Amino acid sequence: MTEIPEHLLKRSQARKQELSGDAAAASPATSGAAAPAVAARAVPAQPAAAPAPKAALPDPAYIASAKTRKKIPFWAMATLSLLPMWAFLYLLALQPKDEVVEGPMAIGAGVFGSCAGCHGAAGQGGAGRVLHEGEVLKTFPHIEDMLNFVYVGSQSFVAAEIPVYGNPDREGGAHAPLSYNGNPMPMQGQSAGGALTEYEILGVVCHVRYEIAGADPASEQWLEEYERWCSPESEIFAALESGATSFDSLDADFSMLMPEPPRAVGTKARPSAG
């Protein structure tokens, strides 16, 4: 076995020491460079922190009030939409309703316009006698006597030498045919030279008695007369209007409706039946 010279061994050891020193010097650099990479792989990057939200400003008072106010229910809108119609119906309800008048009273109201020139629109009198406030009822307590007088007029009483017309026991005195300022009551019936039919005369007499003079059709005194002669259901008026009867035949045709004894109307001047 060949022996290695001592000086070569020393050189070899010195060289190893140099190499060991270089490795030690390089080792910290190498490990220091690798460390960040390992650390980077081991610890993930953290996301950037979001900025802190700004504090919300309080709502103004009017907005806060609107948010807290109770909302209108859906059904209330439908109700409100009907208010105009309800207002219209309410106004209609406030309108005064025209009273519907039928039968003799309706006819008489129209005919009386031709009488108002002498007797006044309200029956207060003028060229003709006062009719209102019960005055005409004092003169004619029975409608048949008034119908006769209106039909024939006062001149027929003068011609027949009948001194008074209507109730001879009238309160305040009986009326003579020409006793009111000498003014006559014109004849109204057609057969006597007037312009009115018999049913029109009945209508205007009913109007005067129950609208102008103030007879109460519901009272015990006037109820029977009103129903027989002046009500919308009056059979006498209907018969006169149709021509089925006349003033001259009423007492015979309607004897079952007349008082006892029957009180005729007639188309000639006659004394009051009392």
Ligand code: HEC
Second form
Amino acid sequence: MTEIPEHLLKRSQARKQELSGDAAAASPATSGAAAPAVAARAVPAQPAAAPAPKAALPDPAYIASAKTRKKIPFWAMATLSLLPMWAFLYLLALQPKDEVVEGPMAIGAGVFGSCAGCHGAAGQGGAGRVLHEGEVLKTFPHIEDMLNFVYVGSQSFVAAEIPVYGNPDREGGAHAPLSYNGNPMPMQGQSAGGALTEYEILGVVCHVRYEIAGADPASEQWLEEYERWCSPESEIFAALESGATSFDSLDADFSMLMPEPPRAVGTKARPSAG
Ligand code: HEC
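With the form predicted alone in hand, show me what the form predicted in complex with heme C looks like.
In what comes next, the whole complex appears, and the chain from above leads the way.
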């Protein structure tokens, strides 16, 4: 008796209990409720069981294979260590894409919601003049004059006693302020009493010209204007958006504006350059 190790004794006791029908006590896994009872019974035997020669037991298969399995190959380490770098570059690459979505045309599509009530969702006209199918391009062959008109509205032209807005040689006749059922185009620019910032006005004017009126940005006629004012890369839009410039100082900041004849935008009603 003295030579039999404690853990073997314990094992035989457990086996006896199992055979005598006390299955729950012998194998705790079969019943959660029985587990505490087993633990309590096992406690006195534990101090002796602890020093049992563990090393003699062979590792279970899954541990043995984990120990012998090859770790991450050295060549893969190089690749894996570059992963954070890759993630960083990936995020960087995403940035310009976000800016494209924020260009003048994208902003303008949203702003046009405040014009659609009078001009129609497709610019087909209503309380306000027809804009679509090239109509507004006949009035404003130059974007500068359209920016100016949308900013200040018809009443400013009346007040400044400027008889026509836009192209005086307009196909189908020049447009005089209040010549459309006598209704005014409300001023939109903030310093004139309207609600729109200058970059929002540029955005909506780009949207009206290139989406609603149908100017083709790729055509010879419009390419230059589009690139300068309405493309996602437009420096003028970026400068207006950041507050680096305003309609009144545009020609000073942007020598790219055609000097002859002068076509400044401005926040006061101006005669069109035609
Ligand atoms: C309350 C109605 C109303 C709203 C809102 C309105 N407009 Fe007008 N718009 C008019 C009227 C009326 C005219 C004609 C003005 C005149 O005859 O003096 C006009 C004229 C225009 C013209 C000149 C068209 C031409 O060929 O003569 C443009 C461009 C224009 N609006 C753009 C806009 C834009 C862009 C917005 C939104 C930011 C807008 N309008 C919001 C009523 C409106």
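All of these numbers come straight from a predicted model, not from anything done at the bench. Rigid core here is just the name for the largest C-alpha set that superposes within 1.5 Å across the two forms. Residue numbers count along the first chain shown, from 1.
Lined up on the core, Arg15 has its CA atom moved by 94.5 Å between the two forms.
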